[in-house]
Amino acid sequence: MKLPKIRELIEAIKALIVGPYTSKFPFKPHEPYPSFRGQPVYNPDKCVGCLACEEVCPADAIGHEDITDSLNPKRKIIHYTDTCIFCGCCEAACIADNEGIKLSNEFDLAFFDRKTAEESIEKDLQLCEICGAVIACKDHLKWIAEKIGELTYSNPTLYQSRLKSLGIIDENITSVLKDHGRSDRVKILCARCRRETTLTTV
């Protein structure tokens, strides 16, 4: 049997005055360090429902669910704890400032039944007001014309979506005629609806 180093007895005697290294968790709650990297934790305020955070998710841990078929259509997005390897890339990849989904110092996760291993959140979706396809949701609209200012004047898209928001036109505006045509230009509309009604009254 080797005998104790020097260094292994001072450890000792620091470990029998100052007390031991480990916490007392579960007994004391244990307080991991600042930069801990715990579980992403989306705010429903900051998230523009972009899906940024889904497209550079490595282990497919965000994933997301439009609901149509309702008088208020939503986007639900869901994080799911159990296969998530907590690296930060949603995180670094938030369009809002990286504010939207954040690394928390939460760590226990422990879980009985892997379906409550998840979180979600909700947002608005903007659909097409002629075929009724999903656009984006409306924070990630409203977050375009912010950022783009003046330009959003050029997108009939962007600026019926911005007006709505601000309450100075009627969530219900919808034109009598639906003959994809001139009626149907100053609409909020998906990528093809805008072609053809461009194209038909060119």
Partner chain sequence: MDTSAEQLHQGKFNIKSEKGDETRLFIDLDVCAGGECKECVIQCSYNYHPENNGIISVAELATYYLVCRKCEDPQCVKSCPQDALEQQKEKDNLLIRHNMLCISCKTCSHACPYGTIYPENVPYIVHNCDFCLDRRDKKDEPLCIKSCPYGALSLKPKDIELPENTYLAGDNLIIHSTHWEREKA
Second form
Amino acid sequence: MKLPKIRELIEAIKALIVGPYTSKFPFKPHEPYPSFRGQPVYNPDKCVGCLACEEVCPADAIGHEDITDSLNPKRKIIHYTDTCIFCGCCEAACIADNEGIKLSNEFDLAFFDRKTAEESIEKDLQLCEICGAVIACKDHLKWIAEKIGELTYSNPTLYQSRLKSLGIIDENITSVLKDHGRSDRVKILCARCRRETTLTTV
Amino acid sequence: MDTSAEQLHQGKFNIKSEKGDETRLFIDLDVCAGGECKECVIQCSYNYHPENNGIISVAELATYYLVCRKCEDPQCVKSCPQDALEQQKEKDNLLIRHNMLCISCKTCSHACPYGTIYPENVPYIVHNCDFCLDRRDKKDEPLCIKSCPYGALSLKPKDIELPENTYLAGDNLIIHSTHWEREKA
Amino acid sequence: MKLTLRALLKSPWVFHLSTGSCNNCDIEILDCLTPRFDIERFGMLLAPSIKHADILLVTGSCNRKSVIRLKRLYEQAPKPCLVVAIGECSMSRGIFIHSYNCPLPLDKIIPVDAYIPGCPPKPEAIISGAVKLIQKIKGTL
Amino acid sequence: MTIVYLIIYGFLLTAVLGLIAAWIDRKITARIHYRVGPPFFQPLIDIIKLVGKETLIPKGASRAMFISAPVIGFASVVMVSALLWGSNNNLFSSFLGDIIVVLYLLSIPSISIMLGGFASGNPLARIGSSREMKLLLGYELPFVLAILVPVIKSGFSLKLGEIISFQAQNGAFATYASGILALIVCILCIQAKLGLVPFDCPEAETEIISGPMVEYSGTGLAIFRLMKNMLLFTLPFFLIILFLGGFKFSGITILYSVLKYIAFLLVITVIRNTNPRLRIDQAMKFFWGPTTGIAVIAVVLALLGK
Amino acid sequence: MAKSVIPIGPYHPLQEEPEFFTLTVDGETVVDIDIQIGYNHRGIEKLSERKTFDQSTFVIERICGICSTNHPFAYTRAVEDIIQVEVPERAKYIRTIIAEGERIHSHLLWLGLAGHFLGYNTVYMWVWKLREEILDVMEILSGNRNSYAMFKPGGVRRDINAEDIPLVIKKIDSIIPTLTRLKKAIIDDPVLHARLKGIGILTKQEAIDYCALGPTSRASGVARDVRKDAPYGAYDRVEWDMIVTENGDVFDKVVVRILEMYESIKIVKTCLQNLPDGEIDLNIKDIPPGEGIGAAEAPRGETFHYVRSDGTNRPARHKVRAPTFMNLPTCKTTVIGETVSDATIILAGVDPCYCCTERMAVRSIKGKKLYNGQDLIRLSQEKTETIKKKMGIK
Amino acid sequence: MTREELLKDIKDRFKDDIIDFIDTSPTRVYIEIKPESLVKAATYIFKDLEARFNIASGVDTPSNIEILYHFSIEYLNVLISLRVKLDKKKPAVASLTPVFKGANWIEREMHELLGIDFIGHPDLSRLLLADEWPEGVYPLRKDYKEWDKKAIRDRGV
Ligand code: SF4
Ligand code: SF4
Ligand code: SF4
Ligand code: SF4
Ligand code: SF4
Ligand code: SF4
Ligand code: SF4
Ligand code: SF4
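The form predicted in complex with the partner chain, contrasted with the form predicted alone above:
In what comes next, the whole complex appears, and the chain from above leads the way.
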């Protein structure tokens, strides 16, 4: 008969000699492997505010709020830590070269009040100069303009945004004219007004 | 026209309608797309996804079909970060949005100079319209028709002569628009 | 009373309760007992009976069937008893938020003292969450 | 004077030593598991914490019994400890038959657990209690037999003090064959008395008290736990008195005394960590069969003077 | 002794999940078992219809954490079955690596818990210590210890970095010696032989009748393994053996699982060493209407997914069948007639996990509650001791 | 037996029962069958062809309630799905539990979640849903509406 107890005893004695396997955490900080999927963090400089991350999030952990009643309309993008499942979809979908939102290595996220479990960034919003509807974030329009290069110049909404961002036209200039005529076509417009102006100013 | 809605009634799916092929769904883009679509509450009787709003896919299809200028060098396609939009060269430059790739960033919508693509027409969760194939001759016609406050939708018999500014898209959809012309299909 | 509360923080016995989870959170809790993490270092033990528990670790998305049990067990726990929600499921129900069988988030059912997000949280996160909670309570003493 | 003994020796000293013992026990277990284990003050903190907790009395319980059971058990441990310290230190001359009193008192903790379990009205607790009872019946016979050995060896003295002094003159009983056998039996019995693996069937999981204690919370549980921890000291202490000549507190012998105790503790811990649980009928068979046999042999040997 | 009812669960401290068995016992013998599930039902099939095909992988990954990868694996295969495409070679290998890594961790987890049920707490600790290495590997490869978020229809989400591979292989190699020691300790252990052999026998015919799966069926001599029967992923590109034993008792189930870990280690290593270059994702454009079926061999048996698409990017119906759903009812035959002490380990032998099954009770038992789950574990542990006694081992 | 022989065999044997026969890929076959012939066909496939019963999937479609019984034949690596279409108003079909025990739970589940009646099933009691779940509300039906007014469907902060 083999002696099973002996094996166990040897291992037990070994355990006593080798000492515990326990990590030093929390007395020494723990570094997860670089690939670890932790808390997603927005980078307000990179993010263009397109909200694709909100759309693709499987857990509905991202929301947004458009604040349009002020002079300075803003889009607030909110990430809810208490809902996020740290899947990385938002990062994978992010149109700003996957850098607008990035999963960090942060795992230590405990909190005590769910109301505080949110991180948000704000992006400047562009409103339609005719109907006042939200078009997109200013950065998003600039981003498109850069992406499609010279094609931008066939789209007043985009090239105006671009000129503004380059400081060629004043940020604050908005046309007040509302003549349903040709001048309408060179404003920053939402898709709906764009279609309408195209229709009415043939 | 290989949009999802199309495939559905091309019989690739096993819900072939038993009856009711003799009418087509009619959408008037002058009324609908020009209207405040955001505000209208459309009910849809599409069965597979109860929260589905099929008219979005119909509007998407109709605008690609009729409103889109089929640009030579399309801004929308070029701007799409996911390469989800495609101009189908073999299909008369008709746009198609691949629904597994699109992330609904709305970039295409902002990039199109003609405002063809409304942001709400490119949702991430794709809606589908099966044109209510099996309900068309029943009393309870497609719910969308009843619920449209502007009367943009109706059912039209299959065998009518298409009036002016009215176009046939696929087998089941008739689009009417006075603004956008197109060779009759 | 102060002393005993302090003692409670040094010797929190946890009772683990799954209300319809995917197991991962539960496994990570069990993992905390095992050699790598060994929460006995902090005096924590896994209590077999709710009567002995100081901390209730709740995981899972509170499904209709288990919610009844959850409430009953919470009532049986001797106070002071802290409740810690572990994992996204137990906070907001995470990805199961629209499930027909998960009508309420945990903190609408019983009061929750701390939340440890993660899906599943790393054992390190659980430990540091517990430590944070203890520190917070110490602060109020 | 007696009161002071009770408090200082019976309670304070024993409790402190018992808590230390509990810590050593848990620590060694953890190390065998490759873990770190609890900090030094952990057992004490556990007790303090439990005292501060709400005490719930279950609905179906008989209240008085439920509350008094832990107190009875605890009191008996305090008394027995005081008695043992007393005879060990010769603080008061032990009276005739104190060994019988000790034996009697030592079974009270088990009985109190039993009573508590029955009183709580919980079916689980009841099961635990009935097991505790059976177990008690099981180990008491060999235990008494084994304890007869030192009594016989010391010339039929029923005084603890005399047993100690006899050993001081003639060497510890554990050096005799009969003493060793009796000691082994006793160790097994105290393992059962302590409710440790492999004889922890009345209680559930290894570290945590359950079974009869399933309904106890707060102070009641604290008293039971403290009682157990104290027993972890007192029982080996009793054996040391009987077989190893008690503790001495002069010069280098302190070290020797401590070593004696640690050795006992180590044996107990190792037994509990390398063995799974026994089923109750198995445990009883074990005690009434081989254990009693060994005890009888030990008694016979002792009578023969071996 | 009259018949009594033993409820096990729904919450007992050592089983991670809520479950509820009621055993009806006559004396020491189990005469009936009623299995109630539903404490874990989260309506995943319905939820999946709300999400896109892409998002659904995350929902079904959360069916259960123990084999959190085999559900997406089966599901993505079902979706790919609709489109009739093959994923790129590299993606296949990566999928296989993740799935096998998970199998190792799952079997280790089970072994630890089974050790606990038998009263070997020390084994539980030692095995779980081993498991940490595998979890580290998974964290390196996928970014989390569980819930790997690697799969998507058409490929995988994350590539494996070439620089991680040596570390991963080193970590995997490091568990082999300890595993071997454990294997010897368990397979040679006479006590375990006595304790586990011949109890909870599921005969070959019963295994077929109940449509048992995975190790449960393989231990009964039914050579069923999706990885061999209908090879997917990279399973037909690497050498490995299916472990089949004949007796169908709990001991054989243990053996099957232990030996399978070696095969898994072999597969993971071969895959890592031969990882082909190329794309990791097909970038599926549309999912046509249709229906598809996917299966994958999870640690506990075959997971089975049926997906119907209506041409949108959401499944129109998604049916999930977890292995336990088929395996758990086998308890009815295996437990009945055995003693109470054995019931736990028999139930555990199936490695039941209710999460997926439940995508499946407080039923008040009118009878007297005489034991609970813990008692059962204890009984089980006691029996180990009894046998040890008989064999003269202390 | 090769795959072709097998399919031909099934086709011939159940000539009158098969409504539709779709051979999608080398490993998948979908056979639509009349509900009344289900037991016959399933028994044949399970017993004589030694197939393994995988599971049954109930689907709520616009016009019918469908059940697909999936059988895999391992030695040929073919998965046969038997499809029956049931009347939506009162879906009922003969139970397969008497033929093989593996169908027991899934039929209970379908009964509970889809409201299909299985005639001849030994025990159609509730398996998954809570006690307070109302009768006649079937969550997997497409027309399922939230019945619980108290349910919170956002983060609930
Ligand atoms: S990580 Fe996943 S769950 Fe979290 S915000 Fe991003 S997409 Fe949503
Ligand atoms: S740019 Fe990226 S981070 Fe910003 S809103 Fe778009 S997807 Fe989200
Ligand atoms: S309700 Fe009428 S106008 Fe509005 S979107 Fe629908 S069809 Fe168009
Ligand atoms: S959508 Fe706009 S940009 Fe794109 S092809 Fe049509 S008209 Fe051109
Ligand atoms: S909304 Fe979709 S199609 Fe349009 S640009 Fe974004 S990803 Fe491309
Ligand atoms: S025709 Fe039917 S499916 Fe299409 S939008 Fe109208 S109601 Fe919906
Ligand atoms: S939070 Fe995530 S890991 Fe935890 S139980 Fe929920 S789904 Fe599972
Ligand atoms: S089979 Fe079990 S372990 Fe695997 S996913 Fe399902 S519940 Fe989890």
